[in-house]
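Take a look at this one chain, the form predicted on its own, written out in C-alpha cells.
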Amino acid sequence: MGSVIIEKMTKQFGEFTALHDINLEIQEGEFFALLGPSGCGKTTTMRCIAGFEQPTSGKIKIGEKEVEKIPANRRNCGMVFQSYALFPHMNVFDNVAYSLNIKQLNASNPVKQLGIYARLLSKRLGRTPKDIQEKVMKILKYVELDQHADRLTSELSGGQQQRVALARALVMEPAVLLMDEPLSNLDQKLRHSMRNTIRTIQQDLGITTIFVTHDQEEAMSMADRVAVMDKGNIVQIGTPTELYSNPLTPFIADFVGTSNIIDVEIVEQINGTIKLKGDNFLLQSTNTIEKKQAKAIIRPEHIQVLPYDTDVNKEEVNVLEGIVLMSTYLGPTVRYDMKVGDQEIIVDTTYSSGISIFEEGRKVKLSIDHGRVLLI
C-alpha cells in the first residue's frame, strides 16, 4: 500500500518552526505535488516523509504503518534528488544496481557479504547475480537507457542523468516515489520533455509519487492534486483547475499563474450582481462575497482588448478605458501592461499573423465578463 497520511506534523529547528501542524492525505497511485516558494517548507515535508528529518510532533503513515520512528532505509521510499547524486566513477548499470547490492548486503551473512563487497569494488572480483542483472536491465529499458548501460554517468546528458536517478529509485520497487525538484537543472525544452516522461512512467507503474517544486507550470501539468505551501503552512489543496479557477487567497492567485489583484470596495448588490469601486473605475461581478472591502482577482487572459471606438454593451460585460503602457510580443501571445484609472493591470491576448499590436500610449477599451471577476 502506497498511501501517505500526515497528521498534525510540526517541525522545529531550534526556535524556528519550519512546519506548522501539517495535515495531508495522499491516495495510493496519486501524483501529488508540493508547490511553493523557497523556504515555504515543502522540502522539509518531503524529508520528514523520507526519514531524513524527524518531526518534532505529529504522525506519518505509509500504507497502514506509522513510520516517523522508522529509519529512512526501512521506509520503502525511493528518492530522486535535485542534484541526482549519481556516482561519477560508475557506469549506468552499476549506479542503478548499487541500491540492490546494498539491500542484499544488509540481508546477507558475513560470508556472502565478502562476495558482495568484492563485486562492489570490481567486476573482476565478483559477478553480479543474474536476478540483479535482469532487474536492472528491465528498468533501464523502461527509461530507454539500456543501450547506455556501460557508459559512465559523467558522459551522459542532463536528461539522461535524470533518468538514471529515476531508474535507481524505481528499481527498488518502492511504495512511494519522492522527487525533490529533479528538473531544476535542465533547460526549458528538456524540462518539458522530462515532465512527460515522468508522468507517463508514473501512470504506467501506478506508483504513489510526491513531487516537490517551486515551478507552478510543473505542478499544474503533472500532478493529480497540488498542495500550495507558504511559510510552513498548507494554504490550499486541490486539482490544478481548482487552484487556478478558485484560489482561496491572493497569495495563491498570484503564485499559481498570473493574476491582477485589485483592491475594491463593495458599493451595492442587486439581483446577484455586485458593483465594485476600484481606483477611479467601476467593476461588476456575479461572484458573491460578504465583505465591504475585498480583492478582485482577474486573470490576464480573461480580459479582451478592443480599439477605443468599439461599441460594447456595458450591461453584458465590464467595459473599462485603458492606456497601453507596454506591449510584449511572446510568440503565441501578446502581453500588455495597461493603466486603468490609477491601477496597472496585465492583459494577455492571443496573437495571430496579420493582427496589429496596440502601440504604447494607445487608448483602448477592455472588456471583462462579470463572471470572470473573482472576489476574495
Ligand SMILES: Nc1ncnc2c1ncn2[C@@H]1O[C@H](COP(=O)(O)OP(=O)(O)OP(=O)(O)O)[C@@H](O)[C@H]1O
The other form holds:
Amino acid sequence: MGSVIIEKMTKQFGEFTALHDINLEIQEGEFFALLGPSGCGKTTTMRCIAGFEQPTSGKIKIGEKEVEKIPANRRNCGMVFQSYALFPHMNVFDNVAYSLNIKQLNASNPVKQLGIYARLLSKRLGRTPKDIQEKVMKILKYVELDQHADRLTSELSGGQQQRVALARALVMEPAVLLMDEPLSNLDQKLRHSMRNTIRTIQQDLGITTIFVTHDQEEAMSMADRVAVMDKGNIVQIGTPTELYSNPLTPFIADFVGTSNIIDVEIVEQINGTIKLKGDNFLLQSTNTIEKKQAKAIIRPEHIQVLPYDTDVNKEEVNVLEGIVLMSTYLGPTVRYDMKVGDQEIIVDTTYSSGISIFEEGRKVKLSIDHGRVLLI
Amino acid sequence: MKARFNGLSVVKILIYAFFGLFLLIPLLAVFLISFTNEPVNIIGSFTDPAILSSSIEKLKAINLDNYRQIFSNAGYLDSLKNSLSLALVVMVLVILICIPLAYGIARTNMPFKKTISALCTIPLIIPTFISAYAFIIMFGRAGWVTHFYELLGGDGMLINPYSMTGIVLVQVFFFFPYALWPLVAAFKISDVTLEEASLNLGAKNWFTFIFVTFPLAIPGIISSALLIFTVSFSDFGTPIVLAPKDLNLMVVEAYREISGFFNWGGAAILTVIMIIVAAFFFWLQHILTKGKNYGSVSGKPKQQKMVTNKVLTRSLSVYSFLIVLVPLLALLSVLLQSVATTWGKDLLPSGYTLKHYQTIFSTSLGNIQNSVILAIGALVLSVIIAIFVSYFVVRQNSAKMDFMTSIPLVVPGIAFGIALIQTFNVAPLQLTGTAILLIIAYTIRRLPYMVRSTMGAMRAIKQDIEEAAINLGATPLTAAITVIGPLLLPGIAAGSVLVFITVIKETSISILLAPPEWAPMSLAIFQNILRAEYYSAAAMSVILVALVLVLQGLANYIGKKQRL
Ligand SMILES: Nc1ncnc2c1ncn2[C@@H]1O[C@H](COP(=O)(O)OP(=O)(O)OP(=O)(O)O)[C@@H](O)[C@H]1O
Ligand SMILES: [Mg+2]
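Output block for the form predicted together with the ligand, input the form predicted on its own:
Every component of the complex follows; first up is the chain already shown.
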C-alpha cells in the first residue's frame, strides 16, 4: 500500500506536450479519480505511473519511493485496462494466477524456472502450487467468479471479464490500483452495479486507487477526490462537493454537472452584495470577485420557477421574469429552456404530481438566491 | 523519446543487411548488367579497390545497346510478345472457366459441392513442371488420350503438348484455383438485397445474374484476372518442360542465356523486363483491391438464398466435374506411370510394379533428404526473420520493412535466381553452388507468406496484452515466452507448413542454383524428365505430391484447431 506523489511531471510526444507540469498528491487508501475530456492526458498520466511511459521531466513517487529507475514489471501497480487485456489463451484461473506464478518464477533458480515456464505453457507439464491455488480461489470467490474458474475468458460476459481483470490486478496485492476507464465497455445498468462493486472492494481492502474516467457522474459518485484535467493540465483538485459548489473555472463548472454560464458586467458592490448586469437583465450575488467582466455560474437546479403572478418579496433573492421556450420531461425532473432578457437559461425543477408543467410561451417568474450566483 | 540502442535495433539492422545483401544488391546488379553487358561485382567493389575501379570503368561504358537489341534481336522481342500473349490467353480462359464454377460454389446448391471444392485444390499441390509432364503422359505421342482419340477415329495427337496450346492448357487447368477462391468470395459478398429487389420486381434469374450479380463481382474478377496474368507470366515449370525449340518465352529464353550461353547481358535484360512486367501487374492488382478485403467479409456471410433450380445446379455440377477432371486425370496418370512396368501407346499400362519406387529408395533417397533439409533450413530461417519482421511492422509501424519483405512477391523465381547467380558467382562472396545460397534464396522468395501469417497473428495480439503481462510482474522476455509466444504459435505453424510446401515444390530456383550434391527432388524429377526417364520421374513426383498432401493436411488441421 502507498501514497502516490507526482511532482512537476511533463510528458512530450515529439513536439506535442501531452502533460504540462502535473502535480498530484494521492493519499494512502484514497479513491482518486482523474476526470477530463477525451485526449486530455488521463491515460498518459496513468501509463507514466505504471511505467509504460517515461515522463520527459518530473518525479513520481509510489509509497515515498522514487520510481524513475524501476521498470514497469517491478512497480507493483495493478492495472485494469480499458479493454481488460485478459490473456485469451488462459482460463479465468490462470489469468488470475499469472502474477503469482511470475512472482514464484522470479524468485526461483534457473532450473526451477524451466519447470515453471513449462507449467505456464502447458497445464499437463505441472500443477499450480497449493498456496497459489488458494490465493486465487479466495480472490475469485471475492469477485463471485469461483464458479467460472475453468472457463475461457472469451466465454464470459462483459461484467464478468471486468471482474476477472480486477481480480487479476488485486491478487498481486499492488501498492496502487490503476484503472483506465474500466466501465466504459459495459452497458448502462451493469456500469451502475460495477460502480458499487469496485467502490466496495476498494473500501474493503483500503487500497490506494486511481480511477480514470471521462464520465463526471462516475467520478463524482465513486471518488474521495477528483482531479479535473484539460489539455494536459490539472485544472482543479477537490472532493466532489467542492468541485460542484466551487468550480474554479467555467470549464469545470460545465464539465462537472450542467451549468448556466452567463457573461455579466459588474455594476457596483455594496455591503458584500454585487450588482450584475447581464444581457438585458439584472442579477445580484453575494459572492466576491475583483474583475469588471465576469462569468456568473448558476446551476439549473438552483433556480425556482413560479407562476408569473407570484409575489416574491424576500431579501437575498433574485427575481427575474422569463418566458418558457421549451419544457422537457426527464422523469423525476422537468427541464425548462427559458429566455431571461436576451439570455437563454436552463432550469431544472423537481417534478411531483399535482404541480403543473409550465407550457411553452408562458411568462413566469424565476427566483435565485443571491448566494447561488457563483462568480468566476 | 530517447532513441534506445538495444538488442532489437541490432536485429533490425541485421534484417536490413540480409535483405540488402541477398535481394537488393542482386537486383541492382542485374539492372546494372543490363546496361553494361558485362558482370559487375558490386560486393567486390566494396572490398577490393581493383574491382572497384574496373566496376567504375564498366559503369562508364554504360550504353543502351542492350535495350536497342530488344528491338533488333527478333528472339527477345518474340519472347516478350509470346510471354505476354500466353499470359493474356491464360488469364481470359481462366476467368471464363471460373465464373460458372465460382457462381456454382458461391450461390447455388449444386450437387457434390463439397467434393468439387475439395478436388479444386489438387492443382495447387502439384508443381507445374509435374503437371506439364503429366500432360505429356496423357497427350503425348504415346499418351493414353492420344490412343483413345485414335480409337475414336482421330488422326495423330488430339493436342500437341509440346506447343503453345499445350502450355496454355496446363496453365489454365492448374492455375484456375488461384482465381476461383477470390471469385467465390466476390460472388458471396455481392449485395443480396439488390438481387432480391431485382427478383421482386419480376426480373428473371438470368437477367438478375447478368445485370446485378455479375457487375457487382467485376472488381473481384478483374483482380483475379491480373493475379492469373502475373502467375502465368512468371511460371517457369510449364514452359521449360513443354516449350518447343522454336517457341520463345521469356522465362525459357532467360534460362538458356544464363545456363547455356553465359550471356550475362542478355539474361540481365530479360530479367529486368520480366520483373518490370510482373511488378506492373502486381501493382495494378494491388491498387484495384486496396481497401477491399474479400476474405474478411466472407467470414461473416449474410443470409443468402441459394439458387436451387434443378436444371441449372445439375448442369453446373456436371460442368464443374469436367473442369476438375483434367487435373485429377493428370495426377492419376502420373500415379499409374509410377507403378507401370511399361506404358506404351495404350489406355492402361501393360503391367504393374513397385520397382521404380525401389529404385528411388535405393538411388535417390538423397534427393528426398536434400529437399527436406533445404526446406527445414529455409523454414527455420524464415520463421526467425518473419517473427522479427512482423514485430517491427506491427508494433513499430515500420513501413519500410513491410515494403522490403514484399518485394520478392513480384520477382519471378527465374529472375531472382539469375540475379543471385550474377552477384554471388565471384569472390569475395562466392556462394553460387552452395546449399547456403539455395536456402537463402528459398527463404527470401517464400518469406512474404511467412510474414503474412505471423503478421496476422501478431496484429491479433493487442499491445495491452503484452503490457498487462509486464504490469503483472513479467519481464519482456517472460512475457514473450508465456503470452506472446503461445498466441503467435498458430500463425507460425500455419506459415511454416506453407513455406515448407512451397520450398519442396520450388522449381526455378532449384534448377538454377542447386549444385549436384544438393539436388532436391524437384531438380531430380526435372533431370529425369529431360533424360526421358519417365518412370522414375513419375515415382519421385508421386512422393513429392504425397509429401505436400500430408503437410497440407497438417496445415488444415492446424487451421481448424485455430478457429475453434
Ligand atoms: N504514443 C503517443 N504518441 C503521440 N501522441 C500520443 C501518444 N499517446 C498519447 N498521445 C497524445 O497525448 C494526448 C493525451 O492522450 P491520452 O491517451 O492520455 O488521452 P486520454 O485523456 O486518456 O483520452 P481518452 O479519454 O480518449 O482515453 C492525446 O492528444 C494523444 O493524441
Ligand atoms: Mg485514455
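Note that the structure is predicted; figures quoted are calculated from it, not measured. Take the two forms, find the largest set of C-alpha atoms that superpose within 1.5 Å, and that set is the rigid core. Numbering follows the first chain given and starts at 1.
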Per-residue C-alpha change between these two forms, D342, threshold 2 Å, rigid core fit
no
Check the Cα of K314 between these two forms on a core superposition and give its shift in Å.
5.6
